[in-house]
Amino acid sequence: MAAPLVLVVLVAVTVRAVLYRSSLAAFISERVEVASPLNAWKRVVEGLALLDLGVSPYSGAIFHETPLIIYLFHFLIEYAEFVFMVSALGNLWSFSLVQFKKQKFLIELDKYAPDVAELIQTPMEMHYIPLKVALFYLLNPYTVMSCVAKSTCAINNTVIAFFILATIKGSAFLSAVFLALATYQSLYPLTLFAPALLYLLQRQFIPIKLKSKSFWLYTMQYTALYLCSLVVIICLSFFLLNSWDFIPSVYGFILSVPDLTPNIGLFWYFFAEMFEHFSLFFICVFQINVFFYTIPLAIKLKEHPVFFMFVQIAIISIFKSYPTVGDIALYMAFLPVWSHLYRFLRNIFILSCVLVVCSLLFPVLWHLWIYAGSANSNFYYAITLTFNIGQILLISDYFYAFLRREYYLTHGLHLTRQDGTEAMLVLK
């Protein structure tokens, strides 16, 4: 297998040197649905030279990253693009994904159902998992125009990848360190926090029961590793800085929604249609989407922390206030490894030709309004909440998927009734 994956990277780096070289490049970075007021490359390069000036990159309204990350490009600008190409192989932590799958068999092959060998994954499938996931990654057009266009939303996702790579390796002290970084860069991790803790309480045999004292002990020590970990980066920030201007300026900044440009997000539009004394009340019903769904799934996904983490990454790039498509593109990376259930996916190709004719659509639609003017903005935002639509299904789907694999692992394929006829499962 080691084979194809340098060739597959080989593929991927050579795409990518190509396209910086190209006209195609600008074009690109200067997509919406590409670059957000968050990371937006031109937005870092702003901010770097009223660094060098020796004013606050904060003191206008125009950058919004961290300080770590304007302090990485400070000393790496000449070197920008080689740091975006390094940051796009971060999805090689799929490697630890394999052997969590096989440990997780084996412990669980006594609880399965006589008759369900054939909804279990091969080794020899199991094997080329890494490779799938890596095209899936590296040759995904979302990852490469984010990639091209220098978005740091690339940086974020190899953030959240080594967070996962650190959680699956049953590391807690990288795992918070990674969360906290996470965390740090862009907020909404934040709710992978209850999915790694899942993973490794059941990594560490520790029973999830509110009464085990094991149980709170780790939960404390997760914890504060966290806290500790995410406390010490905002205070280097601070003492980069010498000032807690970043603070309004970044998380103010995700939280409060200011900046309306359009994006493939859900925000834009609708507030930028709302009165002004409206917009409070519906920016904390739209942010509060993002950390709702936690508690519930936790509950129903708390013996499978790893799909857990698959369906929130999928929730935070839907829901964040200011999403592209480099958050998407991360959790599309995750596919492959839920390949076992493409049986159970009962939309899988509409909902897959919808993305794909939405992601055509966006350009058109952009100039067509901008450009052409024989457009609006209900146009684009139509397409919008199409593609969104089509993702929310897609998760859905995936989730279905899912609960009905597992419900046949426990009580077998054939489903009788008790006077021995064929029976039906429906899911609600």
The other form holds:
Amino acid sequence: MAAPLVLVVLVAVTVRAVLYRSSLAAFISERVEVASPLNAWKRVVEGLALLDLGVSPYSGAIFHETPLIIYLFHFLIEYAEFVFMVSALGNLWSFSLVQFKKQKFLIELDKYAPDVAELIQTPMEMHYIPLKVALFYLLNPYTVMSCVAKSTCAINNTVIAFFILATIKGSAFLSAVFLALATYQSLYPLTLFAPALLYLLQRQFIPIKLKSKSFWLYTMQYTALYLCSLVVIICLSFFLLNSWDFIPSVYGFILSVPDLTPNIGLFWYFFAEMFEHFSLFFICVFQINVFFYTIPLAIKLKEHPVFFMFVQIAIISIFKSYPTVGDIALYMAFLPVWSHLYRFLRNIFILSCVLVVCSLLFPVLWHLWIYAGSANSNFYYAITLTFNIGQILLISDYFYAFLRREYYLTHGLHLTRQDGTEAMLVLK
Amino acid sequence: MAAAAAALLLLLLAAAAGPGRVGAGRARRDALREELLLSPLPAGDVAATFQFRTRWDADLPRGAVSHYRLFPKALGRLVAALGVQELHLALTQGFWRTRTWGQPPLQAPAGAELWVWFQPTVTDVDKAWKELSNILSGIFCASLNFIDSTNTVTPTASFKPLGLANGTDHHLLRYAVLPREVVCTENLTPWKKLLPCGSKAGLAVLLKAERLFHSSYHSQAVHIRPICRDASCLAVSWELRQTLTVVFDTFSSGQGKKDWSLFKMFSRTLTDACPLASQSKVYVDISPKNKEKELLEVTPAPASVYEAIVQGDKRTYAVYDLLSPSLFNTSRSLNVQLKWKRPQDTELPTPVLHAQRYVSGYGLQTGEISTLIYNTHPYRAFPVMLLETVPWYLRLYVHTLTIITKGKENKPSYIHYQPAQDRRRPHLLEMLIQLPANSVTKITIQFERALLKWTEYTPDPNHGFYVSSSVLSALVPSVIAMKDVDVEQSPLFTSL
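Next up, the form predicted in complex with the partner chain, please; the one we just looked at was the form predicted alone.
Whole complex next, starting from this chain.
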């Protein structure tokens, strides 16, 4: 596997290096799909410039990065391209180490119906999954663009990738630390707490029962680790700048969505056009949307935390307040892990077409609206809406496919009605 | 987006002691002096500057005053109630074209400009400022009530108190410009009503709205400040200065002739002085250009000629004293006329300092504001203080700020930047830039347009968004050495 991996790395690094040197880099970094107010490189540079002028970077409405990012780039501003390259490779490294093992299936094989052997992945197929994931992440045009635009989203993705690696490897401590770091960076990864905890519990063979003492003990332990690392990171940030200004400027900004710069998300248009007195209510509704799905998913997918994690990452990237294509690239990298679900997907072709066409239409309608003046924000938002519906359908398709496979695994592939004729499985 | 540079020069005050009739005012403790300065500009324009100065030897802010004579009660009570130290309000329509017209006698940016120093006793400056702008809005029928935190700034270095002041704690200063404000008759009428004689007598007779707004430039202002009562400066007097500058294009309205008269410009003539005024004078700038005398002819012949040094130039003025009985002996009204004896081809020397500003870029996403500042002095370099106020919906990126003089980067020696906060406060950028002799300095900064909520658009947004003028403050070196003389006594043109 090493040779193809090296090849992938070489190709990925070359593509990025060429794009950095080309005139496209400036164009890409101005794209609203790639750089949001939260993670645009231009704003990082502005924050550093403000710091140099002796003004708090958080006193304005431009800079919304965390203090750790300021200090990271304060020393590495000359090597920014290098940092983003390394962060992409860090992603690769962590993904390639993640062995998405399904020991559970092998252990519980005897429970399954006799004719489902073809549904279970062979070790050979499993072997290539890390390579495919790496390929999907590194060569995804979304990732390439977000890396070329130097969007700090790439760094957040790396932190989340490390978190996944630490969780899958079973290191509760590192998992909690990286989860805290990811939460500190962009708040929403908070919801990944549930899948991580479920996975770690499963790995420790602790049954998920509310009455079990060991369950509560482990949960408390993990929560304490997570909260402690979060407090340490936040206090560290406080001491770096000696002020709490970053809390409203980063987390208040994420939650209250004051900057309505268009992006591929659902917030900007909605809140630009809304009656002022409804906006607080709808901000609550929109934000709850991101966090709310965690509870039903945790109940439904408590036996399958890795899939839960994938769905949760996808939900974050769809419903977060300032999404960029870099966020989408993160969950798309996981798609090869679920290659065994392909036979159950119902409209993957249409959905991939929708996503590709929408991605191409974004710059077109942006041009019509902003430069040609022949369209308006409704046109751009229509594409945003279609793109997000495409993503939502894709995720629910995967979710139903997963449930169907589970059903077939226990009930056999060939279902029969009570009268003996072949039956169709209908999910309702 | 209309953006223009207006320059504000804080010039050294220079004058020779002029004749004053303060003695008469002393007894009554308040005095009004009215002046009109008419100066022909190149290309056939004529600038008329009115100044009405009311000086009152009373201690206004103590609130001990209840009897108002010349000083308008509305403004007096405002100063007393809100703890105003100094007030400067200007309402302007059009741009003063500094490059061709020379330095303006009174400077104001397009739209409404208000800057106020509060007294140190005022605890909540923002509240007082809000209240003040609302009251002034009522007094002058202007949209000053739209002054709020999104267009108010507290400059640190650009403004100094023009009157007596103990300290210059800039936390007591508030500055706001409404570049979109349209100035019209409804602003002029309340302004005229503040004059002791109204528009019934004196120079104010000429202020006919119909003519004043049929002009290239119109600017009216109110300045209130404390001044020394006498040379020992033990007591404080209050000065209200009402000024109005108007520029008529006589060339195009006079069938290609540059000759003008008071009647042609204002469709009125002067018949008497304001009975309440202790001084009432008309000055006409008849400075010989090109050292050729007798280029122009003024009728009636002036009673006296006054020579002064204004902004480094030697100027000659014809003076008409409306209070002297001999003036109205021959004719019942005064209609100053000016005739050019031969075609005037001289141009005003380019002013030492002038500036221009424009927006570049296309599309609605990003853009760039460029300011060009010219120093045309042949051998002297001098620093200027540049103040930029940009509304929050243009997100300035201060790391893109470049200052280039003669192809080289020019580093400002002082820079104060206060970034904007969405829907709360504007950007404030103040820089002290050294201008080398005979140079052009280009200052550029990039911005990004924010997407506004539907309620945040101004009426008729297709017309564009207005950015207020920059303010340039400079100590301009003069060719002729300046003398610092008692300002209070000197006529209008020397005290600018």
